[in-house]
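For reference, the chain that follows is the form predicted on its own, supplied as structure tokens.
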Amino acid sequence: MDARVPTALDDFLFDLNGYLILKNAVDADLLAELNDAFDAFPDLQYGEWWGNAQRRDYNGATGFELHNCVEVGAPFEKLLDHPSWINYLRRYCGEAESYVQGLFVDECIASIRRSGGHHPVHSGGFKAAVRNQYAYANGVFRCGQCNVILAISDVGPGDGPTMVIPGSHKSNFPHPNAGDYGKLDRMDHLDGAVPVLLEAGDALLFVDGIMHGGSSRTNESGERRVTIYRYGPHWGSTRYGFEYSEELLNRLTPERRKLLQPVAPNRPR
């Protein structure tokens, strides 16, 4: 697959709205590999480890969330520098044209959400942390973090699609009806929020500074399966302190290894 490059229209819409939908980002073969990998997940309890991956749900309503999923199979490794989005990340959050140019993968998560699950609204431009803020100046993007949510299954009405508030990554005011992070019961009817519907293989790319969350999954059957990869400047560190196994680092391509370990340890001989 040829690597996609952001167009002038992509830049305009990303700056305006804070997100893009990348249609048919992943082909059917890789989707099948990913679904097989999801099928093989053990029934982990919260906090339990599977090799060097850990179940670490953000809260009790978000469902099964396997953090550091890049450790559990080759399909997840292929997503690190996938040609459908890697150039977008380099442009938007890779400190392009600077002395620290390059990317780092902050988190990689495999998520399964069943009936009733949701994720409350969070982020937004108001009092944003540098880690996830949006910035554009002097002809370059300077986003602290951008995310790629890949739909492994269709995410349609009732499937708990991600919701975003377009333009909120540049907001100077708090949303008057959003409450504090984690205290809003549901995002489904929050003023200004729109659901992002995806077909399996589509990807949602967005700046983490946009107000976003997961709507309620009301469908009683099936699962919402997605992966979530968070990218930032290469000087970052993993949010929860995950370290990568030597087995994984040694089998990765040099390009993929640099995304997980952009600055190699400097030790005395």
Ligand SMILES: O=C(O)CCC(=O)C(=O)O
The other form holds:
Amino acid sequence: MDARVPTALDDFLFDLNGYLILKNAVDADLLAELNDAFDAFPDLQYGEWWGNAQRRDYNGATGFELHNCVEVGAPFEKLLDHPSWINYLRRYCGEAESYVQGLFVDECIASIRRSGGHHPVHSGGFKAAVRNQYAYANGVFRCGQCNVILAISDVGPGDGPTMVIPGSHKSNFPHPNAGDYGKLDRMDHLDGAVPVLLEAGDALLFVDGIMHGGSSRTNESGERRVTIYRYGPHWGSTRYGFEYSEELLNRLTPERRKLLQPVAPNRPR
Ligand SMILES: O=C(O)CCC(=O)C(=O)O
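Okay, that is the form predicted on its own; can I get the form predicted in complex with the named molecule now?
Zooming out: every chain and molecule, the one shown earlier first.
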């Protein structure tokens, strides 16, 4: 597969809205491998480790979230530098044309959400942390964290699609009805929020500084399966102290290894 390169229209829409939908990002073979891998997850309790991956749901409503999922199998490794999106991340949050050019994957999660689950609304341009800010200046993007949510199952109405408030990565005001400032933590009926419907294999790429969250899964049966990979500048660090294992780093291609360990540790012999 030829690596996709952001077009002028992609840049325009990413700047305007704060997100892009990459249709058919992953082919049927890799999707099948990922689904098989999800089927094989053990029944982990919150906090339980599986090798160097840990179930660490973001909160009580988000469902099963396996952090460091790149540790648990080859299909997850293939997502790191996937040709459908890697050039977008290099351009938008890879400190392009600077002395610290390069990316770091600071979190990667396999997420399963069942009926009733949701991810509360968060983020937005107002008082945004530098870590997840949107920025473009002097002809280059200087975003902090950008995320790729890949649909492993179809995510249609009622399946708990991710919701975004287009343009909110640049907002100068808090949303009066949302999150810390307002009453609603579910995104379902939040003014300005739109659901991002995806077919299995499609990916949502967004700057973390946009207001976003996961709408309520209202369908009674089945589950929403997605992966969430967070990219940022190569000097970044993980939020929860996860580390990538030597076993993993040693089996990766140099390109993939660099995404998990952009700068090798410098220690005395
Ligand atoms: O689960 C979702 O749809 C949204 C996830 C999310 O908000 C996040 O990972 O920051």
